[in-house]
Each structure stands twice: as C-alpha cells, then as structure tokens.
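In the block that follows, a single chain appears as structure tokens, in the form predicted alone.
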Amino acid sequence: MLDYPARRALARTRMQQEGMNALLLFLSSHLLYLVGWSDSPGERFLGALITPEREAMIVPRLYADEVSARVGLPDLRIWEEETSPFELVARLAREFGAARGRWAVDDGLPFHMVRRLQGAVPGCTLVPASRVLAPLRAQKEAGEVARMREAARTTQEAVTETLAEVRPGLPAREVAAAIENRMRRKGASAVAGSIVAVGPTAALPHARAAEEPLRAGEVLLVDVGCRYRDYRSDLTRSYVLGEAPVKVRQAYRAVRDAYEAARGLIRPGMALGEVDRAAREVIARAGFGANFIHRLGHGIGLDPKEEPYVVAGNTDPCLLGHTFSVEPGVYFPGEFGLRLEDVVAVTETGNEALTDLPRDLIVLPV
C-alpha cells in the first residue's frame, strides 16, 4: 500500500528546505506520485496546489466526479468552462497565504499555461517542481519496488515466450507486437516503445521495430518494457540467429564484463559516475571504447526515464531505494549493435536485478 499523505508530508519538508511557498502540479507523474491519480494532459488545467499548510485539487467541471471518487484530497475546487483556472489558482494562493515567493511548478506544464500562471500570480518566481520531487521519487519505497518487480517479471516472461518462437524471415515488427500483446495479456496496463532491431539497424541505439526480417547470422536486439500498476520495467537482451560471428562474440564479451563490473560497484554511497566509469573502462580495454556512445543507465519508476542518471561526472551517490538501468552497449554503424540491460534496485548490501533472464549472448535456432 502506497501512503500518499505521507508523501505529501515529505514534499512539504522538501519545499521548506528549498524555500518554496507552493507546489503546483499538472496532469503528470508528479501528480500521480503525490495523490495516486493522473491522466493524459489535455487543453484544460487540472492539478493540485500544495502549500506548507493547505492543499487542494483544481479541477474542470467535467472531471469533478472522477477526481472526487479517485483522489483523497477533500478540498476540491471546481472551475467552469467560461472561467479561467488560473484566476482560481490566484484566489487559492491568496487564501492559502502563498501569493508571493517561490513556486515549484510541474515540469510538464505547457508553456502557454505557464504564461497564464505568471500573469495570474505575478508576485511569484516559478521553478521546476522536480527540484522538490525528483529526490523523493528517486528513492523508492518497498511497495514501489514490488510493483517494478512485477512489471519486470511480466516483461521477462513475454520476451522469453516470444523469442522461443522466432525464426528467420519473421518481420521485426511482428516480434515486437507479439511481445507487447503478451505483456498486455499478463496485466500490463501500457507498453513502452519497443526496440526490436536486426543487423545494421541494431547499431542505432533507439531504433524502432520495422518490417525488416530476421536473418540468419545476424544480431537481433530486443529492448522492451511495460507499465504495471503505474510502475515501469525496462529490459534488453542481444540475440544471434544461428552461429555468432567472431566480432560479435568478442564485442558481447566486453559488454557482459562491463555489466558485471558496474553491478559489482553498486551499493549505497558509491558515486553514480564511478559506476559508469567502471563499465566504460572495461569496454575501452577491450578496444571498443569509441563504440560505447551513451550513459550507462537512467532512473526508472513512474516514468521510463527519471533520476538518478548513471553518467560520467555525476558525483551523486547511489542511495538505498534507487532504481536504475545498467545497460552497457556497443554499436558498429552498418554492422550491428549489442546491449545488455537490467533494472537494479539499490539495497543495504549492494543491489538486486529485477530481472534474471540469462545474460549470455543468446543463440536462437535457425
């Protein structure tokens, strides 16, 4: 069970530490984190205003019944179609004693709404809400990790079942669709953009599944994820259909060794940049340093990418409850790309991978 009032209490503490008079949220993962509900952003403002002493939902009339039934904030302020939600925000700010000072405003608030907000509360300085909420969201509660573990299990099962059936000639797009359909049948409420790439296309780190067929002797890179009870998964494995060429085997050995070097360092207190460095040095020693062209990992939770970021130069430490990807990869334009990825949770004694699919280069029958 996730305790949303306790989260809002922590957010208030962070607001005070950062010198914020108010926190204004829009339809976003920030709102989901603090009240347990959100929706896709639309043209109408819907959100929450939180100050050190008060809190209220600001809701257009057509959403009022849904929000009242699903959100545990008793103070519901409704605006009508012919009125301005930002005039209501300004009135609330005066009522809550927060008409001046620094406001932490949802990073996802559209620019045209930011302009209207600035006009309605001219005495306030606006800064990103992530300054308050990103550190809280980065350290996951046990219940959050449990949901992420279920998302990971769903993804792993869908990949395993689908890849057991693939053969040369099958279009990459059909492989992606099969994985996504299985994840949905297993209870995933949404699916992240799937990467299923063959041969030279796998050298594009963010390639999308296309009509290209699977081919014997070529690399197949599969990078997929889902959302389960609001929390995300992310998993990448590299395959070869039939015998793997020597260069593929050598490059993958470097990727696997880099993954293990990084995992061996992850524990509370270790600098995130040092984890990236450890993986990068392994790949460089193998002669493929120029082919590792992205950071080692990114945080994951309610969003597919969030803090913390495992990237060179980041001196922030790993903290208990951090969940992030470990995904070394090498890419050879015009030839192939290889990547190995699990999401890990930082524990008191080290880290836990949320997936345990075999991490060797996987050879598929032809």
The other form holds:
2 protein chains.
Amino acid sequence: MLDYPARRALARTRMQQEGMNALLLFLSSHLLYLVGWSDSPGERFLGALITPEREAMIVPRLYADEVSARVGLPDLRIWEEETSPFELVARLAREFGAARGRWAVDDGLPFHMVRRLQGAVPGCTLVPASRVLAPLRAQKEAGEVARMREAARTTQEAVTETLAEVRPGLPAREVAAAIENRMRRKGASAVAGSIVAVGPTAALPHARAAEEPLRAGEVLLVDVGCRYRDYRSDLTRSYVLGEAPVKVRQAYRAVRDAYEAARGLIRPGMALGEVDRAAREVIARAGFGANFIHRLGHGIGLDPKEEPYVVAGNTDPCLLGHTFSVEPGVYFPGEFGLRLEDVVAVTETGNEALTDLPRDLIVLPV
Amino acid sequence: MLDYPARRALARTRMQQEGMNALLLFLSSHLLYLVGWSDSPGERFLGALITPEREAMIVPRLYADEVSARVGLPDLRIWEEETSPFELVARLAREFGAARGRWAVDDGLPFHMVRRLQGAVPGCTLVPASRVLAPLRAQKEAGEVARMREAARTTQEAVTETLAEVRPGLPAREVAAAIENRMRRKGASAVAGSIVAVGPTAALPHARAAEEPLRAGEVLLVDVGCRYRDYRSDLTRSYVLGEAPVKVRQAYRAVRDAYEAARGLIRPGMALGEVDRAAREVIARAGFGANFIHRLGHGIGLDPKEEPYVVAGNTDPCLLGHTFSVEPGVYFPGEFGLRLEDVVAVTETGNEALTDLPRDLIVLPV
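Compare with the form predicted alone: the form predicted in complex with another copy of the chain:
Shown next: the complete complex, the earlier chain at its head.
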C-alpha cells in the first residue's frame, strides 16, 4: 500500500532542490518513512545513505540478517564490531561520489555520533534532514490517513470504554493504565505518555497520571494516544465528576468555541498561524487569554509531534493531507485545566476530524 | 536514599579532571542521574547547565511548574515559546563565566539541537558528557544495586509465572505480552523490547516477538527486561518444548560452561576483555566459536545499555559496583539460537547475580 521506492524518488527530487549531495538517516521515523522499517535507536549506528544516484543500508553485523529480511533496499553494507561505522559511511560516500558539499543528516542523530560523523566527513556541511523530508512527510498520502483513522479509532474506543466505568475514588493512574491496556489489546504497539489529571494537576499541561483519586466536583482531563501500524493518535477530552462549577463551565465554553472557530478555518491555503489566531481570539474575548499558554496544535503522523505546527506567526498554508492536532486549552494554576483535542486531516474543501467523541464538557456520574 | 547534590559534586570534580568548563544536559539518563528527574525528550530543549560554581535548569515555559515541583535545583531559567533556548544557554554560560573552552554535552542531544547549540556558543569545543559521567554512573551505589535487584526480581517473577503456563501452539507474541503485563502489574514503568523467539527466529540475536506459535521440539528463547523505579533489568533464558535435540543440548552445554567461566573471573581488578575471552574460549573449544557472534555483555543501570562493555580488547578493570550482563549465546541460522543471561553486580570479592532462575536448558511440558 505504501510505496517506499516512490517516496525515495520524491526525496531525491527535494534533495536536488535543496542542494544536498547526500541524505544520511539513523534509526528514526525518517528511516521508517523512506524504507518502511526502523527500530529503537541503540548505541550502534544503523541507517541509510541515499544520494542522487545510489542508496545503501549501513548495518552492524549483528543486525544484518534482520535488516536483510525486513528492508527492500538491496545494497547492504555491513560493519564489523571492532570497526567504525562512520569510516564506512565516508568510504561509501566517496564510492557514491557524494563525499563533499551539503548533507542532510537525521535530526535525531545523537551528539556522540554527530561528532564521529563530523570527524569522518570533515569537508561536508551537515544540515537537518527534516529540511528535505518534513514537507513530504507532512502531506499524508491517503493510505497514511487511513492508518491514522485506525489509530484514532483505537484510542477513542479505549477512552469511551474506560470512562464508562470510572467513579470517584479511583486513582488517576489506574484510569490511565486501563486506557493503555485497552489500546494495547486492540493492537496498539505503543502508547504515548498518557495524561490523566485531576483538578489542580490538570492545570499542568504536561502532567502525567498520578496516584491522586478522582473526586466529585473536580475536572478530569484525559489526553492519550497510541501508535498503531506505525502511525500515531492523540485525543483529549475534559470531564467533570458530577456538577460542574460555574467557572469550569464558562472556561469550557471558551475552549469549545475556540475549537470550532479553528476547525471552521482549516482548509488548503489558510495560513496555519491564522488558525491559531482565530482560536486565541475567541478565548481572549471570553476573558481567558492569559490562560491559553500553548500553541493551538502540532502535526502528527509517524511521530507524535512533527510538522506542521499550528502556532502564532506561522505563515505556511494548510495543505491537502496535512494532519495536525487542534487543541485549545485553558489553565488555572492551583484550580483546574481544560483542553479539547482532535487530530484533523486537511481535505480538498476543509478538514476531517479523525475522532468524533462528543465535544461537550462530559459529565460523569458520581 | 539517592543523594543528587553529592553526585553533582562528584561530577564537578570529574569535570575539573577532564578540563571541562560546563556540563550541558538534555532530557536523558544523565539528567536523571544528576537531578533525579527526566522525561521523554521532545522537540523543546529542557535540561541543565552545570559549571564548576553554578547550576541551573533551562526550561520551556510550558514545563516550568512541573520542573519546579519535581527538581531540587532552585535556579530555574525559563524560555518563552518564541525565543531560542540555545541563546538562553549562551547567556547563562556568560553569566556563569563558562562561555568558552570545553563543554561536556549530553551524548543524546539530537543533531538538530547540536547544530543550534554550536551556533550559539561557537567558541566552545563540545565533547560527550559520558566522558565525565560514565565512570561515575558505572560504579553503582548500594542504593542503586538495591533498586536493580527489585527490577530483576520483578522480571524474574513475571517470566517464571508466564512460562509455567505456556503450551505448544501459543503465539510467541502472546507469551511476550503476558510477561510484559505481569511486569507492569508488579510496578514496572516500562518494558524493553521483549524477545520471545521460536526455533530459527531465535537464531537472530535481536528478533522481536512474532506471531509464530510455540512448537514441540523447538527452542524458545526469552530475553526480557523492565524499568522499575528508574533502573533496568535484563534476563534471558532458553527453553525447549519437550525433548531437546542432541545438537541443542551440546550447544547449550557450551553456553552454560562459558557463563560459569566468565562468572568465575568477575571481581574487582579483572580486565573486562579477559572475562569476554574466557567465555569465548570455552565456546570455541566446544566447536561453536563461529556461532558466538556478539560481545559477552554490556553495562546496565538507568540505561538498558551503558558502560562498561564486556568486549574483546577492553583492558579496563571490573570495579566494585559495576553492573553488567553476562550473556553468552550461540546462533545457527535457519535452525535455532541459545542464550543465557543474568545481570551481575561486582562485589568486593567477586560478583552477585541479580537473578537466580535455574540456569539449565529448561524443558517445558508439551
């Protein structure tokens, strides 16, 4: 379904536009995007060198059989345990006629390898590979959006099933564990750092699930995601156990209206910064401008956060196939926090939300 | 129990020995080691700058409350969304009198940040922070070994309980999922990429758990680990379902003897490379030298792999508090693979295995 040689051909076109002689990837989402396989990065270099004419995988002996079985890139160059993979990279670059000029290097290559690479190809200028790959990755193919819908559905089902069971007194951490276990049983291969936060903890936008119990009258913020067939989901809903205090209801109304204002603008050609601005204006008009302390959204795909960013000042336009979160939120330190988030895909005429849980402040029974 | 200011004092002593003017850490196990907290690295820089006289956390606005609540390092420097964290690092370095000379930089700092750092402090020579920190981290304090024993026990119990239930026909992936779920229920906060491999798949040293079913007469290789209170475990046992073929028994005997030969040598002062050599000689004498295709072991602690490495040619000595895996293995492509692994801690007179599951080839009922 996903055509990796075609992607590498597009990457080569972009390399030429950007004046790059080589693209060097480590184990990363970039590699997954271009060859269909990656793994957790370890202390050994394993990756791909792609030049305008040639391409090869650079693989430690220990992984040779595995990479050979999984990656459809026939030229495998194996390095032995007592040798330097970056010397091999340099030799290969000379063989491929690319041992000079600008190289696009994996954004995630760790510093200890960057240093060895700089030593091995001292004549090259290293720039981040995302300069070549981010625009390609940001515009998802139909097959990618289909996978993201599956990831989104997995998460939405797990949240719905779990929240149907929660009651005051249950520790937030157990709610998170129940959602995560359901996502795994539905086939998710990993879960993101789940946020299940109660009351004042929800005022920390990146709080993790804690031991604190769910309490009647307090806000419960649930922000979870998973990886499913390589692609990511991200979903936030805000709940209240029993009756919502007036301030919570007022603040949620602003968040909900900001969400709708943003969704109404998203279509090909609209500047991403304008989408952020529209949401921000709604919240400011409601009197909560100082409480909306983060950007409106981030791209998502093979990575949980990637381009494009829906942030003030971003003049880049929404493009067909962009997938990003729309997640306005307001935070009141010591009191509570509220956020509403769906991932949307930009369509020809507007946008599609990949999740469709009710978007009102959800009242749970106490 | 763990004294982070004392560790930072030791790090400063080593910085001076190594001629470093500053230590710049990102979200990593280095940061966890020195301040007691870290998080998954994201696209925003968050870390610590430590100089001989001063120390500060550098934190994006969004994480300020969280870091302030969790980290006992009072000087918090916050950067706003539209500014550069590396310009803040450079200003801070000037304020601390450290904006020159050699800097020890987090080994894991991703390339896209390395580039911005190099641009912000062009006069500094960046070298890997592990040069300062690896020797400190390698020699575990008693409190660290105690946590590693807990992590090891968690893993051992999960393996024992799960393997008591397996039968031919069960998919390998379900065995892995059952072990992982048990580790999580026992309090593990993460599990490593579990290997549960059957027959020929076990001949790939880094195979992941697959759909293939357990089969009578075939080898089952189980290599799993977890993180428990920040510290890691790693454990491998080889099983056979029903009667073991002669070749499997012969090969396992060599692995077992190699393990014992290595364990018998490990004590303070013994060169790490000699430990590898002793194991390798036993396997070579049994006629399987070409089938032992990886080093004998790797350090483990906050990271699943860290210094020291038990590898040919390493003349560094075993030291009190070193914790590393001892994991001889033999691999027969297309047939099977066998490995035996415990993590050991170097004691004053020898070494202690943190796991004590039976070390024979374990025969499971069919």
